[in-house]
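One chain is shown next in structure tokens, namely the form predicted on its own.
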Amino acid sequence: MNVSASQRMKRVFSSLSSKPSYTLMRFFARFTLLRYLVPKVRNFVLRYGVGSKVNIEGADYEPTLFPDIDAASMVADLKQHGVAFGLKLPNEIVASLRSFADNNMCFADRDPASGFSLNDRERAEKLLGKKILVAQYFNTVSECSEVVRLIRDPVLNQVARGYLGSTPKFVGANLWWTFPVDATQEDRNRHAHLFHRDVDDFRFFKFFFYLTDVEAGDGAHVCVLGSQGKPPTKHLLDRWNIRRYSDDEVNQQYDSGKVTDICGKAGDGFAEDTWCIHKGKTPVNRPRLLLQLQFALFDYGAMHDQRDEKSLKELM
């Protein structure tokens, strides 16, 4: 789909002003060099500054969920390939993790206004007028306690201190299922089910569990190794525009052994620096229920899927 260079404008200047932070943020981490800079001087802040002590509450104290991890290990191959394998939830914390999906409302689009009950999703496309390709959780951080318990799980802290070079933030959860339709174009872009890549701070990366079991043909994720700041470029600009990219200008960029397809078992986890390229692909077998737990340097209130409880609405 696409979009008009008076269309980005308005965006540019309506997140300018709703986001300032975050919008300019957008725009200066996509260059190496300050990517580089930044976690630098919010080091020498953190070690110096008055009140400097950032930490996620009970991270240190918490027994871990994955004693076998070698966090030292999954650090350098995040750094070497932007994505590490190996995390595997217990089987009665994916079996917590569904009840919460079966016994709450997603929301269609992540629309807080357009919420339903996974057995009424029939009816819910029906008063939509269009098929649901994408429904997310709200208030997963408040509502769900194992997603709490991950979040301050030791293991995935040291993970995130080792790759962000710094003392990580939590800045998000994500929980949502991915449904095989006939989605449209719009959707499916809308959605990130194009390549691209991620321009969420100067350095930040995600842990990815898979709550459903994900075969070929049930929307597995997507990921380019060693991507990461060598994006498809058609001319010297593209290096630092961000945009979606074409299965072709992918395929003609890079090794063909580098586009990895990410299939697992419910409860498989990977953690992954979305500044790689990547993509979700839209399933045509099984739907996907998939966790997201994101770290970062700086908290710019966008990654969260906490909602006001009086937003959220039931499709009548």
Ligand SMILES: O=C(O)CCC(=O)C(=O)O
Contents of the next structure:
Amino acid sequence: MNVSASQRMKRVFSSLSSKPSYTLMRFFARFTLLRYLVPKVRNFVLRYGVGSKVNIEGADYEPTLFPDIDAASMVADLKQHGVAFGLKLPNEIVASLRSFADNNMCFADRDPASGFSLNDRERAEKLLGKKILVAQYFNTVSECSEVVRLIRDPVLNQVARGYLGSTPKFVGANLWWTFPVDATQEDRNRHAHLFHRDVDDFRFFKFFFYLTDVEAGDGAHVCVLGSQGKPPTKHLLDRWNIRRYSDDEVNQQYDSGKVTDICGKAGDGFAEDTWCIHKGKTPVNRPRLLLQLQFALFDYGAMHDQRDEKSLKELM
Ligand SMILES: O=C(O)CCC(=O)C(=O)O
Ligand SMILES: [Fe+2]
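Now that you have shown the form predicted on its own, what about the form predicted together with the ligand?
Below is the entire complex, every chain and molecule, led by the chain shown above.
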């Protein structure tokens, strides 16, 4: 899957004209100095009263779903390891999110034109002429009250504020299935099943909640502890390159104890700065349903799952 230099340039120019701030951030946010400076400048500007203070109305007043969580220790773990464990959703929230997933269309390959109901997956695969590795729901913030409840949760917001070092911005919810199929390499690459790091902002992180049990073989998320800013490199400039990494490269670069398959029960959650090296494993046994909530400094409009209802089509 070698993309030629001219194809790459074409992509960059088209992205620059459709999403200029996001594209520029993707270039600059790979540099450590800017990752350090931009949050400081943003803080300075916020302190002097420019810009909004909290983007989720009332975030600090709702009762938390995580009364046993020590936000400060989660923030410390996130800073040290790039990941922090210990979140647990109440059973009734898991049940409601599962029921949302059971009763709404999901979209193969995150394509608004490829909607199908869960029990129609086989038919959808026939219509698409391929196995479906990933299917995502859209408009969860407007359609699913549990997602809103989580976005507003004071403990999650406290973690976000602590880790980002200033007023957090909620920038997107994503809820998706990963199915145990013999997926093409192209789909595995497209759906983040190869090691990579995300450049989603100068500082950002995500909460992940498993909504199905995830044991070995069920598509665990894999994270390399402490790998923030330390990617495998083939040569000097590769340090600033954003690319996929092979399993071999990752296993050679880091101590085996650092490469962590995150298994868990339905409801288990963790926070991760995906500037760390990470990937999703392609499941071989059971499907995985995952809810992800992302917080950052700036909202480039690129991370959310909102789609115009009119663009959402069921596969026929
Ligand atoms: O499916 C996964 O576990 C990987 C997802 C991922 O790469 C991400 O959320 O940034
Ligand atoms: Fe990622």
